[in-house]
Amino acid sequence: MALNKQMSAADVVAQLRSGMTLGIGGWGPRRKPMALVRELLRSDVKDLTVVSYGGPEVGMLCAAGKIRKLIYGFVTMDAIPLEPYFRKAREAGAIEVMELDEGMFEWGLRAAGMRMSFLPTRCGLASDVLRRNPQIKTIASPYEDGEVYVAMPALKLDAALIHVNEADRLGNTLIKSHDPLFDHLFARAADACYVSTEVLHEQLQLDADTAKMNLFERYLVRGVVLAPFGAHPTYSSPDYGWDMDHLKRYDASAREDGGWQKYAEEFVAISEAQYLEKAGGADRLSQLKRPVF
């Protein structure tokens, strides 16, 4: 594998194929790899199984007809509780779904990263998750306790897309946010992990403090894309907050005739540089207020 892993977003999407299982890191409106998602929206790749703690990336991929099956714990933009285009697709039965308890979802990623076929968990017991997903089995402990667990199957990914605060050309990454979430699990669950980054270094020099932000090993990373403001309109703490004006506009488009087509023409069918200019440019985006939870 080449030591210099820098790629363009187009290079990354060229590695993806229709029918793949694609994991997308982040959480709702937090640190989603939107620059990579927009490039995916510009491509012919389709029939994807998407695995995500979903946010607007899921809605956009649904609206564009890219998703065949969605495996998720939720799909939300937080301040806008239900992602509008996901809701349309879900209500219309346009996508196959596996809706999971959030803990089951995490355990599925962990199982894949550990190269296990499943992991036992209490999450999901006595709930409709098992009724809705009869392919998920239970398993009895082989020890004296005999306790019955959910045998959460591994969520194996062909590829994962993740956004980070800093990276280098070797594939080392830093997630400087106070909520690093589960991105390291997506990286380990995937055959190939591609990251977009706010800042790209030739080679990171880590000390004891910054090493704590390097959450997954560089050998897992197949490609690194320099994408300043690449999480917009979601937020990438501590670099910038979410663009609630943009998210509200996107949300409103779902209630308009031809709303997705209009949104896509304005914000997707253009270059990433043009997108950032339409979004207000670096000066505006760098001042976006970070939400407090």
Contents of the next structure:
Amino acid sequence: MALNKQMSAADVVAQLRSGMTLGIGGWGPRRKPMALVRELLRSDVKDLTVVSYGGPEVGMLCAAGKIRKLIYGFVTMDAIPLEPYFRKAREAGAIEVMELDEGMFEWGLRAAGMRMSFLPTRCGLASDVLRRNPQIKTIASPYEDGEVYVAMPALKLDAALIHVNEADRLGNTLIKSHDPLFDHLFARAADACYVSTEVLHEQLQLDADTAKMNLFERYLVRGVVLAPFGAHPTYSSPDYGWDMDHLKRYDASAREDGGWQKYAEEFVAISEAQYLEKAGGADRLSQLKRPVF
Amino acid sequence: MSATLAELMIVAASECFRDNGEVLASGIGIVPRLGVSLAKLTHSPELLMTDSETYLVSEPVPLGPRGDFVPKYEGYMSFDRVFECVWGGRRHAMIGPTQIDRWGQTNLSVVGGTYDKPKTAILGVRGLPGNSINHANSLFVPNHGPRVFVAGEVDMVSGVGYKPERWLPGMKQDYVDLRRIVTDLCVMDFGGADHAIRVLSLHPGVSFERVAEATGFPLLQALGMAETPLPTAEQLALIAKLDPHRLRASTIKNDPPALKVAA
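Rather than the form predicted alone that you just supplied, could I have the structure of the form predicted in complex with its partner chain?
To see the whole picture, the full complex is given below, headed by that same chain.
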């Protein structure tokens, strides 16, 4: 088969344009496509609308001034609950926000993936989510009950970035983590989905049980990037845990003068290979303990 | 055996889950999680609970590093499936919001300043709007004071409550089900007229006046307002097993004993 979607992280970022709406898979500090985000941080792409169950990638993109608008339900690093650079940006009024219930957020992605303009839900009614997002309308059931629902608008994405455990050059992917999260919905909601992967195969040859870990179709995947430890410093179950030492250091940088610049000089303004060395090398990263909940 | 205040609160939290039937019981945070765990091990084995990551377990998983403990999985509960449970209503969650108002509305998003330029950004509304409008919820407050129990409305209504003006014609309020609030001073519920908050029990050594002073809105006393029971020796032993690293000691400032010593 002639299909070969393998590309570099730089090739992916070359497809992105300032002003785009960009979905980022994962959840908090879990399976974030950090290698792709680092490449984005190295680029001059800006004015992004970022759609994310937010973790440190949101903080980094805020710190680098890449985000014009954030669509989110939360931003957190779990064990470090408050994301420092998100807080700074939010408290400074530096970003426009569309703050949503987690389920509304899911519904928005589903609507986009189904090519619907909206999906109805009770989530958000009677809360300030509607007051703060007057563009979100309600709708009455056309049936006898007449119940009023939130008409959650589709969250259509120009592009989505996702990190997976395994993939092949055709764009087939395996998500082996305990929780697959909502990455398949990001893939469906996006005009173009780019995945980074821990392991890249020529072509996947699977047994039936493993094939169940293929959660979305390769026709959704525009590009595949080989990025071992590409979720670092977030948790890529079952391969490696989050890097709490690194996250603490990142968190502490936010309280130093010029802290982001120093962090970025050390961990962003270098190649991905240099990054992995700086982060402790493959031996250390593969030993990162899985978090105990 | 003398109990700490945190342990008394764990027992009080476990009581919130009594006679709930087969529901997904989600205790978010150390005390709520230990409360659910204790409930499942004692009076309510029918509760469904997870390992706090992705799997349903048939017995509660201890907190922190587990040594040779092997979780007993009985099913699966990805975030996607948690949402399905939320929308279907068969869930009771206990969380610790940053602010709570007299209508039971909660806030986990921003505090102070303006919405566009808040004094303090917290997490975001998370799942609170959906949880609160779909299933039973109880609340946990480790620092009962007027900054948590605010005088007016919470700064960003994340979890919904019983404020009539918030409910427009056609919106279904029927599934809002606020159960109890467990704090470091008392246990409260929403059993007053129009769901007004009332004190069910005071922790040992705490007066109603002290609770009232620490609350930004008027409180009622439940008929037969009692003293929150101290943990039994059996409950303390189970808590010790569920929390072998004593993470509960970090939940209340200075980890005080349950029985306040007279000054």
